Structures are given as C-alpha cells and as structure tokens.
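The chain below stands alone, shown as structure tokens; this is the form predicted alone.
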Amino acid sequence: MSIKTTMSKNYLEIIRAGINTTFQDQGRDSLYHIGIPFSGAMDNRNYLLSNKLVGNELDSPVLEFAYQGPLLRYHGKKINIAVTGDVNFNIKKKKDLINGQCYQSYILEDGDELDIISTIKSVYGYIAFGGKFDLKYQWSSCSVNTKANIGSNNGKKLEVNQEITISNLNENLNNKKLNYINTKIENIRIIKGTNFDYFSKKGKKLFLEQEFNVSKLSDRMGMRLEGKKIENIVDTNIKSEGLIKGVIQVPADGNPIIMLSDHGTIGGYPKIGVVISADYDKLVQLGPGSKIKFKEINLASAESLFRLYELETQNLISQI
C-alpha cells in the first residue's frame, strides 16, 4: 500500500486502528493449489452494498473491521461513504456530532472524523469510501490475510497513524438510503461432509441436534465450537485433504472447527459438514458465546437456496 505524502490532497488519517481493521475485497480464486485461500470479505452482502451506496463498482475494496472499529480523519475533498452491518458510529464535524445509521450515506468534509464505536450483536462491519483507495494488489486482489501476510497493506491490519489516499473520488454526492435491517436464522444448514460416517450414531445425532457455543478462539481463519464430544469411530486424523470455505472439521477433541476466509487450503481432521454458502453471511456474524445449531439439508435445497440468496442480495441492491 502506499503511504500518502502531504502533499496529497485525499487521505485518511488512522487516529485509532481498531481491533482487526483490513482492506478486503471479494478474494482471490484459483490459487488454492499453491495453498492460498480466496479470503475476501466475511460478510459479501453487507460488503456489496456498502460499495453500492456510495457509487463504487461492486468489486472495489472496502475497510472491514470487527467489533470495535477505526478513528479516522478525513483529509481532502469532500467525499461520501456508507457503513454497513450492525454498527454503532458517529460521525464528528466541526460543529455538531452525527449518530450514524448503517445502509446509509454521508458526507466527510475536510478535518471530519468518522468513529467506528463498535459492532452491536455481530461481529464484522464495512466501510466503502467513494472513490478508489491507493493499494497494491496481489494475484487480482487486494485482500489481507494477516496469517501469511498476502494483499495490500503488506499483508497486514491498519495501523495508527498510517495515512491512506483516496483517489478519483466519486463526482455524484446525492444521499443513498437502504432500509435494511440484518437477521439471524434459528439453524445453520449444513450438507454432509466427505467422512461424515467416521462418527458414531450417537455423534451424527449430537452433531445435528445440540446446540454448540462458539468459543472466544475463533477469527477469519477458523470458528472454533464447543458443546458434548462428536465421537470418531474410525479416525482422528485423515491424509491430508484439500479444505473449502465452510468445511466443518473435527479433531480428536470432538469440538468442530468451522473453516472460514482465511483457512488453510489443505487439513488432517476429518470432515463432518460443509456449511452451505447461502448461510455463510450470517455464520460469521456469530461472535463468542453466541449458540449454533446445525440442521442437514440435501445438496439440491443448498443450490436452490444460493440462488435465492443471490436474487436477494441482488434485489436489495437495485434499491440503492
């Protein structure tokens, strides 16, 4: 990423970084044969539609941020930006203090800060600026995995007091509003998984049946679960296999581990269930404490249920 000089006429200023703040965009594909996942934005609904209402392309790298959020100020011209998710922010100018509402946008003037206080019940939110951030990309994206230190930034997080330009910021500064309001669903639908008969009865039926909580060791790599041990009666461990976004894992420990994002692209454990992607938005939503309970559904109730959920994601962007 390229550090703006002050000569630069837009940029940002990071007076707080917040916890996990990266670039991501919709991810890199077709690398996993050299071991490097798709990353990209957790939540892809809420990270198109925090580019839509600011009049960006689709695809355009956005901030992402968990629970508490960046303290930026805004140096330039004047530009729009949205947040999208469940997030509580200000925005501050000069003279007054605006308590900001997601799926909409506003105005940043020259010296404005825009506080990112804190995700509300969910863990990821996003910030779209109109205009096009200074970044480097790598293989086609410019998303962060912090692990292996891939994508702009140098592969890694924000820091306080990096500055970032802004450029060809969007001429159409005309107020958008989504009337949106995120939902959490009662199960996870799941499909099973290649060794789902390396579990006992007994631990098919608690897999599906128990609620599980999501520990506190969970991030863009992996959602870690506890609840009673899902019992292996052939193998604690496989030759390793080739792993997708999704893919529910089992260690010897009998606690899942759900693989998100950032995953690794190959793994030893044997796999239980493949989390289908239409419920994948609101599976990383879940943050620590929270209950998941898995419910099986065929292989084609999960394809119609995608396109359902791009029809959705569609129409909500045509709105805007």
Given for the second form:
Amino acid sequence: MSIKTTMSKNYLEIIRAGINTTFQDQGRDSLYHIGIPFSGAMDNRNYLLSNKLVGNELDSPVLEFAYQGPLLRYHGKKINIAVTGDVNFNIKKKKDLINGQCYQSYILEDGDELDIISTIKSVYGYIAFGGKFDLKYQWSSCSVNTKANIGSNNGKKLEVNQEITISNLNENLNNKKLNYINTKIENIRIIKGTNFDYFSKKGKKLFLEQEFNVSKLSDRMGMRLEGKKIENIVDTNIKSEGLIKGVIQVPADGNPIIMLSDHGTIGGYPKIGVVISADYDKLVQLGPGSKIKFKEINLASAESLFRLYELETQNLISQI
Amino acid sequence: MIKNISNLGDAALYCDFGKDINKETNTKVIRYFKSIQKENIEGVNNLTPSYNKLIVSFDLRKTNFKDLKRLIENLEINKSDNFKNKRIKIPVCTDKSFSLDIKRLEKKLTINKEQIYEKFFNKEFFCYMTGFIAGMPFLGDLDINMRAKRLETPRVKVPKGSVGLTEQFANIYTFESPGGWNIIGNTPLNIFDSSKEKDPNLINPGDTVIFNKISIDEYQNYNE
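Now that you have shown the form predicted alone, what about the form predicted together with the partner chain?
Whole complex next, starting from this chain.
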C-alpha cells in the first residue's frame, strides 16, 4: 500500500475563511441565568436539512457562514457535503468546475475545493460534511459565540490556514437532492411585548404599519432596524430583566432592535413585541437593506403557525 | 408569590413578582428559580431570574404557555432559605488607571472619592442576578448617596475586571464589553471561568460580596 491510502487523516484546509464562518449546532440551553445565550444555527431548518442531506445525525455540528463563505480544500477519503440556504457556490475538481446547487449532496475527493462565493439575498448558509468534526464541546454544544469566546475552535470564527479534522466518515456516500426553495416572507409576525403600552398610540401604529430598514449594524446578537421613531410615553428604561430570542426592544432613540441567537441574556429597554417562533428562521435571513414589516397576531395563532412550520420541516426532512 | 404570569412571545413565561426592587422580592425570584430548576420540567430550556422577574423559556415542540403556566402555578416552592449561598471577598484596586469615572462621580454625587470608597469598601452586597454577559454579577444595594445614572454615552470597550456603579447597583465586567456603568476600580480576580462547566461563576444569585481595597502592587502581584 502506498502512503497515501494508509493515511487516515481527513481534513479541511481553510484557504479563505469568509466573513463570519463558525461551527454551529442546536446550541446550548439552561445557561441564561449565568449570562450564556442559546447560540446555535441561526436558521434551524436549513441547518437540519444540511445534516440530513449528508446522512448525519440531525444535531451534528456544521459550518455556518454569513454573506461570503469560506474557500476550503479537502484532503482525504471521499466525503459527502451539502450546502443549504440561498447560496452561490462552486466545487473545483481536478478537471471540472461544478456550479453547485443547494439542497443537493456532492462527493468531495482528495484535493477538491469548495468555494462558497456568497449568499444570494439572504444572510446565512450551511455546509454539512458526512462525518464527525474533531471538536471540543462546551456545555454539550460546539456552537461558537465569538463575543464570549465560548464553544469549539476556542470560541472563535474560522481563520485562514487553519485545518479542521474530520473523522468517522459516513460509509454510504449519498447522492441526494431535495426540491426546496427558500421563500421570502411578506410580514414578520409578532406577539405584543410586555411593554407594548409604553409607546404612544402613534408609536404603536408606526410599529405595526411602517416598513423598517434592516441596518448594517446587525449580527448574530441582534438586528437593528431603522424607521420613523417609535415614541415612548412611559420610560425609555425598565429594570433590567431577562430576554429571549425574537424580543424586540426599543431604546430611547426609537429604533427597534430584535434579539437574535447570541443576544445578551439581560436587557433594560422596553419590549414592544416578540417575533413568533415560526418566523424566526425567515427573520434572520433578512440582510442589511431589506425591508421588514410587522404583523400582530395572538398566542393561539402563533402556536398553530409553529406546529405547521414544524410539520413542514419534518416533511422536508423525510423527503431526503 | 408570583404576582402575575403572562406570555413573552409564544415560547416563554414572564413571571412578575411585583414592582419593588429589594432583597426580599429577589429572594422570592431566586426561590422560584431554584425550585423550577430542580423540577427538570419537560420542555423548559432556560430560566432567567432578575431583580423582580423570572423568565421561563421553553421548547414549543414539547410544551406550551397554558400547560406550563398551570404547572408553575401549582408548583411546590421550597420556602426555606437554606440555599448554599457564599460570602465572597473581591479585591479591587482603585489606581487612577482603573478608576475611569471617579472624577465624574465626585462631581455627580458631590462627595469626594475618599467618601465614595468609604461607602463602597468592606460593606456587604447582595447578588441579585448574573447575566447580560457571561457571569456578570448585579450587586446591591449602594448607599443612597452613591447612586448615579449611567454614562450619557456608553463606552465601546469597558476593560475586563472593571467594577462599575449605576443607580443602586454595582457590577463587575467579566469580559471586555461595551457598557455604560461608572467605573471606579478593577479586580484581578477571574469572575467567570468557562473551563469550569459545572460552576463557571464565582458569584451566583443570593451570594454576598464584600469588596476590599488593594494597592497597585498587590494588584500586579495578585495570584488566585
């Protein structure tokens, strides 16, 4: 046997890291009380689908990227990969350049390159690899929170020239495809927040009727919106209290901030609303410059919309 | 003991313990927090106690607001106060390289820095909650003459270990982070250690904290 075939190490070489490429999985729970947020893949549906496409357990770690993704060179035995989201990417083989399609599994061979050029009119995309990353977990999750340096890869995003080892490659190589298109959402549905009545009649009306712009100052912690000022008539501060993802706070400047997966666990701004669970995956995909409009619904509708969304996700998973 | 339970979105309970911010109200919050934590209720994925609120977040796939509300309302709450609360001494150096806002405070509070430090050091503070950033303790209560508002413009970077004051509370920045509290000193002690997964926080809700003043030499030679 030649040295090459006995060599057992499979790894990714990071040629370009991308803007914000991190390991993510389902996130970590039961830690809000010490100040550690959930984290985890921002768009949970696309995360789950990527794992299913390569034959992984659904809660396996994947690479999440934002806007521009990484350029990776693979070394090792044949491996399955899949990209999900709304993403423009190429696979460079020795003799071929394949224009990649999302929701389809591919096989990478030794020396192949995966070039995640960019997301298209969306923010986050996912790459799953059919095998196990060699990662250190923290609180039973690999999810990286770069603000607190928690999670795998020393809590940092990927850097150029680093190597990522993959072991236990899945034995059966897939060739799977799912017919799925990420649909855009008309309105983001919300439930009234606990401080809804801190705002003037006009402020509430503006909140529910105007179109907001998603600001450039948005990241995994939060999404800042810009629009006409939402007027507060009670107090622009509340006594600091817990937050959850999807909470919409309005500070003194009158522009809403939506808490996302890496949010601070405690906040002191009035809560005007909370994005419903069913719309969270779509919400996070709205990039800077996108327009956003809220629609108020009640708790019972939010619950049934979530059941529907879950059913749809499970249905997609079972089609793979 | 909970005054009111409402929903925060579709996947959290917002438990309100009343308007007053004091040790008594907060002790009730912590009692509920610890009792619910002990119950390991199916679907509950996070509990966030604060001064006078407790947020119970849950997985909407496993439970819902109505069921969980009923469960929490009927929960047997441990009413004894035999929590394993600690007394923790925190060394703080007030060298001028650390006490970034002491001049501002002297002006705002119209007392001099010696008086500020006299009212701050060797006094008992109660930990109401931890959070915002990992492990940050919110401690109270400050003397009535020590209460100042946040900075008009928050700092983009508050150094790690900074000890800050705002209104009736003191805190410690466990990481470099943005923040608007009035910084009066810095501790060499590591308040949050992510390598200790079981107990990463040095200070937990219900604990008592006493600050003691150290010199710059002691700060620089500090060994935990």
